[in-house]
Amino acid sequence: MNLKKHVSLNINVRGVEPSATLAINERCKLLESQGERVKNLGLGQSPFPVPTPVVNALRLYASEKDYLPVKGLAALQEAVAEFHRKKDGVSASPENVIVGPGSKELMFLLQIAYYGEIIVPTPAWVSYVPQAQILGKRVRLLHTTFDEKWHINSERLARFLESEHDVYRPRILILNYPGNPDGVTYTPSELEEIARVAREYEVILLSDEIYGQLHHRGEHVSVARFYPEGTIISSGLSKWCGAGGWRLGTFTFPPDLDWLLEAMATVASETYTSVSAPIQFAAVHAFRGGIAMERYLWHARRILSALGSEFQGIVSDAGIRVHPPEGGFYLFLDFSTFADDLAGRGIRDGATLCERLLADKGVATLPGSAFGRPDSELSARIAYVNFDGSAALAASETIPLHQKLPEDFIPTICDETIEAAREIASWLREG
């Protein structure tokens, strides 16, 4: 018997999609499950274990089980305050963080306070956009090309402000570097005349700083360091920490944007009420840092900087135009000089790349049409993760840190993601 479904949906969630990022993840799992191999590129997450302090931090606090306040446990407020103060050079207070069940909802949360239009920068991460769309907001994005290293500059965003003959309109301009999905990030000086124009029409930057820590050379510079009254920092556990399913982000906002922290902080008591108080605890261990988290970092920075640079010389090679990676684990890969050979099997648009990727080498990617870019685009993000964090870990620990890691140590380590590299170049021999 058919039973016809009556369905009401919010019109501004109808039609869109799952994360692309969760659902390639979802879709390597079933096609493992069904016997295939897959060299999965495709979902961001830290390869990295939880760093042992901060572990043994949650085990101590398994039994926390009060709600906390809605901005976050005062010590987690000061540790994340004095964090930023620390690593990034500015006047940060506690009473101004605000601590949510990750970055991503804390996004979400921001949208929903404020009243104003979203401006993006594209290649963008993949929920920027779906949760402007999911509250009805209006997004503007800005497409950014190769040759700018895909970064907005000052001069072409200020034509942008200026030709909306509205200069004072409120806006939110999202800045995400070192970024996902391109690897690259911002000069300090490219950050200043950013600030600089930010500053002139009063644009509040969203700088979404999650993979600061993880800049390969260790010097992340945040854009706060330059308009301290209108930069709000997002962080969080997820990519730094490795501790992507602990769920914990944070915001730290300035003094003169209060009024919108408190709008958020109203959202968060109506809808999740606080974060896991033993993860809370916990991540006080982890925003403090010290000696174990500094060497955590340092080995995790090495490792990533050096396979990175690997996976980019390798379809660099081929001939796919790809920036070197500067921070994170991603690399954006630019197919257009391939357009003709691409088009002759068929291929057209970064989708089809991407799913005959998937099923003539098992490589599984996500096409730049996932992050803002034109559907017509022959581009495409890996995120080169899927390695044992734990065996690089033990293994660049025996190799002191001011050595480069051996020849041997990235084919040996993270074999599966170099044959991942070597495969893309292949298949476009092949054609």
Second form
2 protein chains.
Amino acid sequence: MNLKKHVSLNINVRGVEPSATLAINERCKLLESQGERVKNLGLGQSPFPVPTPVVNALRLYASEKDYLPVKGLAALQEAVAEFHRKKDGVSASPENVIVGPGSKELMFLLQIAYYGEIIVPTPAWVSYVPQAQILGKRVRLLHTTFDEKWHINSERLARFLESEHDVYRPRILILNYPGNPDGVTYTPSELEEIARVAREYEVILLSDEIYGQLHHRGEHVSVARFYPEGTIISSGLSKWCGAGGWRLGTFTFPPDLDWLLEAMATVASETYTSVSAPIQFAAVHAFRGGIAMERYLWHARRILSALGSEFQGIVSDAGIRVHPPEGGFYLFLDFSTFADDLAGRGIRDGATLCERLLADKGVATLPGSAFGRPDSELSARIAYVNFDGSAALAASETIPLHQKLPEDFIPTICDETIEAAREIASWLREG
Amino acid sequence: MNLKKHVSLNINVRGVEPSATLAINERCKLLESQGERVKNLGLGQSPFPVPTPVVNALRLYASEKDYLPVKGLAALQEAVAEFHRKKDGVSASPENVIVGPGSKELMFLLQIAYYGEIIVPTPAWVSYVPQAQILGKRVRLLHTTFDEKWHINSERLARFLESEHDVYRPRILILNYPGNPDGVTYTPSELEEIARVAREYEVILLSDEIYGQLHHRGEHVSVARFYPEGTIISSGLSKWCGAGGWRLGTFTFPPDLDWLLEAMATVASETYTSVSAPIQFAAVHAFRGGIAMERYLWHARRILSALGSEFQGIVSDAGIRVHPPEGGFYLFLDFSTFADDLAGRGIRDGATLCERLLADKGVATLPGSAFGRPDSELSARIAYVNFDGSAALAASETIPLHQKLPEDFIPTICDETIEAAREIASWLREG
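The form predicted in complex with a further copy of the same chain is what I want next, because the block you gave corresponds to the form predicted alone; please supply it.
Expanding to the full complex; the earlier chain stays at the top.
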């Protein structure tokens, strides 16, 4: 009897590593269980609680038990379309919205349904790559540089698209802004230029705007404004609504891409079927918004903006190249100016850099290679979310919204995060 | 500009039809919106509400927002393992449990991770087939007969397994009992014989026991009792807990198949990530059970058993071949004795049979072909769930559990279901 037939595993699945983000979290827990004190800048989860009206809505609809339509509860499709119409000024229709158990799952379904190529500028959230590997597909990575602000620009994009023999081959370009892992966003004119190139080469855009409402000044602009007919907008509750563990993501399609939406819905009907009913009913309240949601977002932005800037200031003063944060809760640190010093300490790649930072200072970060960057690059992502989000919101609510947070706010409320920034700086000085 | 590139759809996705179960439901809604009165025996959803302690648990844990571990909340893994240990007498360990957004999604992940063949006796729930089609795989259907009680027997199974050139090729056999669409279940000795053959040919069993707790006498036995090392048990909240729309399914693996579990967890980490946190916390209470859960199940079984038997009696008296129900809430009707009569009315296949029953009598059913049976077969599944489950439970609770339900209970509480049975009988007489 031998059921241990490892040979009967799909070969595409065998090489796939567990997600780096989840792995660093497990690592931190292990170290802590061994009595180490770890400052976890690895996991990128919103520090804030789910807004009270949304939690109350989940309580209210807890007994909803019916299977909901595959594409989503009609009221939620309407709320999502309205959200994008109001917040992003794009013309979205309820019937063009699909709701999934996380936008990662929707991305996977898109990769199943679509027969073209996926193009991803890096640094980027790169679950697309293992997803493609599982399905035996390929993803094209386009590396950008610090000086390009980690952005793909339209000339570069046009050159790349033009370089193929078959310039109209089916392709989807994924843009994510405000960005994970870079914390910066595109300007409207940059987006307009990218839209022009995408239209010219008939490239579909998947615009991942899950951090859109966490633009630090509340000024998020969607590329769908400039390329409405070819842009799929990805959103969800995980980041701006603090509900990562609830698992609800949305894709909003333009009418011209209904064939792709319908194909995804068919795959959804044979896989997850529909998203959890009570969660969908509660999500209606999150997407509909209102004054309580807006206040929550104002406070969250003020805290993240102040903390991100303070963190950036500390590591920037230490000589690390990093762009001032514009949205979300990440910074992407470029240690290349320390290449010689670090080589002297035996550090010649990002993974070793992060390992040593964890070993020497108890600061957990993720190497650039986890975001599609070359292994040799001395870069790392930090997530500035290791503070008590409920306490931070409560403290912020005592300070009028038109005021800046007082100088001692961040060092007091987010002390562990700031301490981690100082540890990184001192680690470099010690080198 | 031409984004309507239908050519860039995955060819495997193009031919896939929307699920028949969902389609009949849409059809019924359409007819009702046109003023028709439809008796919907098509959709197989539990008629009962989610038990109160489970709904209350969801309210209590509504603010849980963290991403949970990919395989599931530790307390839920423990509760699921304990559930199978206590209810099924098998040795299940928490670390061998994976929780997914529905067992359908878990089945899809299994089909991705596993590189062998899937074997399904019919009639059967057949989402396995479109799932395989989407992934470019193949499913082997083994047709059974009415006289075999729609069961695969061990001799037949052994002959089939032996017939391949490579008798130890990797294979998974799917068993579902109590069964959808047949409403019957296997005896312990039948399961023991199947287990013996599976062990001999090193076939993995996926034992879909989602209706296990709805065995009408509460006497469900798992095949894992006889083949612990090779059986994966599938369960979830959808049927016995009335929470289909909540989307939570579980697979419980034997230790020897950990390689398959781990591969599925890897795919899960790149797709749905983890199941909705509040739902998982609530599910702990459902799987832990307790006296309130047991009372709920006793009442549900008593109602389903009485209704199923009454329905079976009516259609059986009319001359339809159908086995007395043993669990769940379906009956699989064999109209073959009416073949000549029906042919005289222009009905020569199951789809036409169901169409005409809907057109003539407003009774919605699903043809056997939706369950993997030949198109020409004059068979149909009925789900006897179109009654108010909350009212039925409340009425049942006024009658001591050791008593049978009074004779007028079913005709009063489940009048529309019984009326539909009579309509089927009268439709045959009119022929």
